[in-house]
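The data below hold one chain only, encoded as structure tokens and taken in the form predicted on its own.
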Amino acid sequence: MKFLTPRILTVALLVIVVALTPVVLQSNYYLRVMTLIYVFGLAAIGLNLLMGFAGQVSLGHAGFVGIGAYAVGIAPTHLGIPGLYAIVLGAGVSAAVAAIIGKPILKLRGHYLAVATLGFGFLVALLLTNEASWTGGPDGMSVPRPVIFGTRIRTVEQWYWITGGVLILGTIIAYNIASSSTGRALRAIHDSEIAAHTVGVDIAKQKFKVFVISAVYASLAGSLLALSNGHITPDSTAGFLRSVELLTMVVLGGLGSIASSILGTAVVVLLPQVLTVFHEYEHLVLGLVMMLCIILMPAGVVPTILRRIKGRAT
């Protein structure tokens, strides 16, 4: 049926999952795991817009996650700004930072771009670690829970519904971007910058725009992560391994697909929970599973599955 587009199917399935999970899995542990999937899924969607649609590699995207996370920690604690306003502040700061560094960085290509973004991620992590009077240093800091309509939001169930709702909204916005003239321009840039320039695409402007958008997505994810956890550290938000995780979520799910970003996130978040039975071999098995997925399904999990389904149907 023509009206069952990938966009409608993805959003509908996401709504069903968010609505039914608390009914099927009546445990705070499972709700907590799903909350992490929703939070990092938001960041992965933003990164996929940058990498999968525009073809720009970022190895330091956790830097923006760290900015968003520490905004909701520093602003209420040191500046007296309520948590909800701090989320907006963090997104604004991330957008401003992305705008400042975006123009010079996005002129680079290939591994030069990757190294430049990697340096940005290290810089943010180093800043958060060293400014102990503001951030608590390596030990991190506590994050005050926000008050909405007179109720302090602190329970796992409350954050489950909030993060699920934000992910649904972020997914809809991402699909709108992908189907707009901006999305078409980004795909043209991904395929060939020379061809895109020939047909009149402003390459620098489109790269700059998607870089800022992806930074805002990451910042919002960082703010939600901090508020739902109640405590943050530089390593858990802006560390290099966090950037690698986000990159893995996007590549494992499949570049250039919004739905793939969410599925890739689910795989990366759920695998460590499943592999705890292996105890000291957990990380070894996790790395092996991810390597096999990428080797056997280089296009990503979702694109590979869909291609095989279409092949059998024909």
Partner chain sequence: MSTLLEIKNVSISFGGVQAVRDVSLSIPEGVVFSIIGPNGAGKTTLFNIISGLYVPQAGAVKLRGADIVGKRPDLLARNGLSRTFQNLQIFTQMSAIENVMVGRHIHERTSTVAQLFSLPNVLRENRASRAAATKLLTYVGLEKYIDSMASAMPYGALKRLEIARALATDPKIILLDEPAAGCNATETADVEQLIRRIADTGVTVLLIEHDMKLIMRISDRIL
The other form holds:
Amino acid sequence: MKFLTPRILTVALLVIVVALTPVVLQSNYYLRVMTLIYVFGLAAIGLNLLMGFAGQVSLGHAGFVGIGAYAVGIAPTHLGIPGLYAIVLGAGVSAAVAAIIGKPILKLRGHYLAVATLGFGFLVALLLTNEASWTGGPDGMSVPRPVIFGTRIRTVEQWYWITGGVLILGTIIAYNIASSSTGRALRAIHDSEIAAHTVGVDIAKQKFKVFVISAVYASLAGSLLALSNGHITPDSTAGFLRSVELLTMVVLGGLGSIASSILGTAVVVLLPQVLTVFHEYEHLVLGLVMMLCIILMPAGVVPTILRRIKGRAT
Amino acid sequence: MLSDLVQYAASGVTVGAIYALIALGFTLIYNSTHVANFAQGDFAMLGAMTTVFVAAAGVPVVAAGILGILAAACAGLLLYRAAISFAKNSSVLGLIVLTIGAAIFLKGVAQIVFDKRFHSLPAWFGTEPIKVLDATIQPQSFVVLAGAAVIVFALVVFTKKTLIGKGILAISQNQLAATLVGINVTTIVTLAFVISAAIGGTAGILATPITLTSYDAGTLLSLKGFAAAMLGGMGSPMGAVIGGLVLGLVEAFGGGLISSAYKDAFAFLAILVVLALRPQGLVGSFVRERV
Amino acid sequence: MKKLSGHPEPHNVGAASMTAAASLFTAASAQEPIKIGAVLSVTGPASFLARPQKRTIEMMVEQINASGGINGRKIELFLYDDGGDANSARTFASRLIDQDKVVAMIGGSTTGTTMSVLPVFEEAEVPFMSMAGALQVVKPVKKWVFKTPHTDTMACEKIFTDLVSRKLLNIALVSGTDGFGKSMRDQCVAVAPKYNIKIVHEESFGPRDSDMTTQLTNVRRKSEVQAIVAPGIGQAPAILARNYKQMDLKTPMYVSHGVASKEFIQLAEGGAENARLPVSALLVGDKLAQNDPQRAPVLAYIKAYEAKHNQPVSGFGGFMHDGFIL
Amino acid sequence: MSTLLEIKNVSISFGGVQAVRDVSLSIPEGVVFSIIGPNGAGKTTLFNIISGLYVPQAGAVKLRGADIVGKRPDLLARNGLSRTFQNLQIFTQMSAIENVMVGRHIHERTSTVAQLFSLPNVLRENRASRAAATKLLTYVGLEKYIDSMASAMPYGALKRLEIARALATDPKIILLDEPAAGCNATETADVEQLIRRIADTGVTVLLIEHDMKLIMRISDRIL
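So that was the form predicted on its own. Now I'd like the form predicted in complex with the partner chain, please.
Okay, now the whole complex, with that chain kicking things off.
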């Protein structure tokens, strides 16, 4: 077993980045951008388990991000449940919702599954927009900051470390799943569902399992996004554009490799910040960059770079 | 109460016909490349906006319309030749992201070439509503319906009878075999994109008197068109029309009878129910995976 | 289309804050540019509001810089487009404070984006002039947060005073599900009892819906409805007006200041005849009485704006004009 | 020898095409049972029925006396029935050893939660599966391909990889669908030798093949 497996390399690299960034880049702005990369990286890793490993497309995964975000918003204000427990509540609700809708829609394949998940994301966004008495409607609601060990977590710094830590844990857990019996079963399903089925993999159960896991990942990301922002709106958490962004992060990064999802997230989060220089042409350039990434790097940014470095032909 | 139901139906058919028109645009591209083109709504936007601006520059509306359809067709040509044909070996997901990127790109271009305001096109037969059991329907709805009917007929004839149409079906079954028997895949697939884009442009032009248009009108049209095409059964022209009309009617009756705030929710709930019962859509044929 | 002219003075909160901001400028050295930040939703669902705001602020910065800037110091404008997304608005707000080091911020075209950036400027103690309509932006009053647009409550009150004068007390609310429509709808519901106006029926429509005959049918069925009030913005109210004409409804209709522009009238294709809406004095500049204090600045702004952009002015550009001067 | 697998008047048709009509056969334990017949005779369709991919319109399939018609393929695998495919169904984006480790899936019992945190029992299980897979790869003579990607392996090697994966479930009966198809003389000899060794371990072999010389040399019974 050579020591530098992708798993050790990625986790080590991630720890270094999380530890060094505040030292190298002092200003809150960069910390804020990195926090967003960590939060959406968490959701992207979960989505990659579902899409990259098991090959099940989801065009509505921001629905779970929305559930996680609003759980942390609604629970403290309306139900008197403090922030931290609300995160667990959000994850529980997302898992339950994923379990309920998972059964029927995971029977679908390809574009049919895409439209079913698209529908789910739309439904969540609509609920959050219309149930204004709970969610504050389209203008959103403010999220009370949690109190941990007596201190109220408010500053960008604090949230930087929390989200960085959670991403590292999420990455380790994702690698654990990938190297376990479930991970192998999921990749088998992606390559040939028929063969996996006859060799003893319970297809429905495995797809269901990874759907729920990815929903919990997205929900945790939603909760952290809400807590670090302090204010959430239905569109910025559960909107269709957010689902598209998540999809782009995973696909641009590279399907089926955990490290690449984080890099894909970084690209998608940083692009709008870099493209502001184009003002009017921002959308045009963003669309172009997305197309070029897919054309030039079909396997995704990371696998292509790895292949170039190692120079071996797969 | 009856006239209310008729009005709901009228509203449902009006909106449904627009979804059907957009859904039709998906068929040829899906049939030839199994790509669900999320820029289809932007072809419609491009067709409509070009017509608006060319007409504003003094060209008679009909000529402007033809130019609009051509503009959309060119966008379709470019999307295939300059983008999708290079992304041959990327996954279904990669192609979805590619078409979404194309949609954002087209929106960016429209934002600069045109402007960011709302525009409309004159209705073909004026705005005098037609009375049916004292429910009122805009004449333009019939124009949209007629357009959908003509396109469905043309598509069915095209795919069944003409050589190119059969070529597209052959390519969708097995691209390698199609090339072996001498079908020039690139030209045929390019043609599929051009025709699909032209259908998209026509849809935009026919629908704009009802829906109005702006540089970012494409996104929602793509979504609803995609949902309608899937509801009906991806790849079949009849499926697209049925899917579109059912979607429109579910929205209208759901919105009217239950709650207009959750209009879109009923549409997607209907899709979830239909796909749970018939995973290949209302009209789609069941594809057994051959071993 | 009859307009409710004679709108109150653009509303500003806490004159004290004016002097604090002014002193800030003179303290810095003469030739260093004054950095002002702006985060607007130039694209996305709220672009209808934000476009005129962007054009107005760019025009005014040009004008001031052309005439030598303030006390000889040029204004440097940092303008970002948050696309209506609260999340990216917050990131750009932090960029303005930490990277661009702006001394003042104008922006927040929607209530959603405003509320999400508000804490950043409160913490950084940088004056923030919001363009959002909702009351919650300045209620409870915050030290560093101001807004020039009249609140939705005022718009509702303007409509209700007119309804009371026409003795139309049973109304139907047909409101948009976007931020603007929702928040104005909430204010109207809250303030209606004060004018003993009863809301007998409610419907809603999506910002991108293309047919609202279903909603209007439900309203028509309720015979006791005497007037329709339609809070909403963008293209949807124009389609609502068209459907109103298509169904040949006679109940008087009120739309919101969100569609206060010539564009709305053209798009409504005659559906907006004798519809009424509350609007700031800006849109009826030439009809203002000679001695009206607003007449001069309004006409000057209209002339400059239309000369530069040859597009009709919009109420939202006016909010930016007042906000920028403050 | 008790009957291991019994098929009684099974028939199936796809839209008018009668693929399999009224087939009955019973396969005793521990033999090499070959099925021959021209292309399109329904051999692979019969395999698909036995392995639960298709549900026949009529007839019964009994594995050790229990009727298995309509049972999910993964449950059949757990009851000791395993198969290979006429056109290779390999997990191409996985390495050879990972392909075979998926065969061990039904013997892997750790809970999902344990897998989330890679608890010691999961690490033990992974090592055990990897060891078993390595043994199997050596058994079929693919030891030099252990860590190479399946997509980079030659056709002949992939044929044997699929057999190794089928063996990984410790089956009672293994269905081999044209294992020697497209193989040259030496590869066919290897396959024959491999089938003989599998049968010697007591595993019943149900074979579809066209190479008559191979059939004659290896089969105990022929249909």
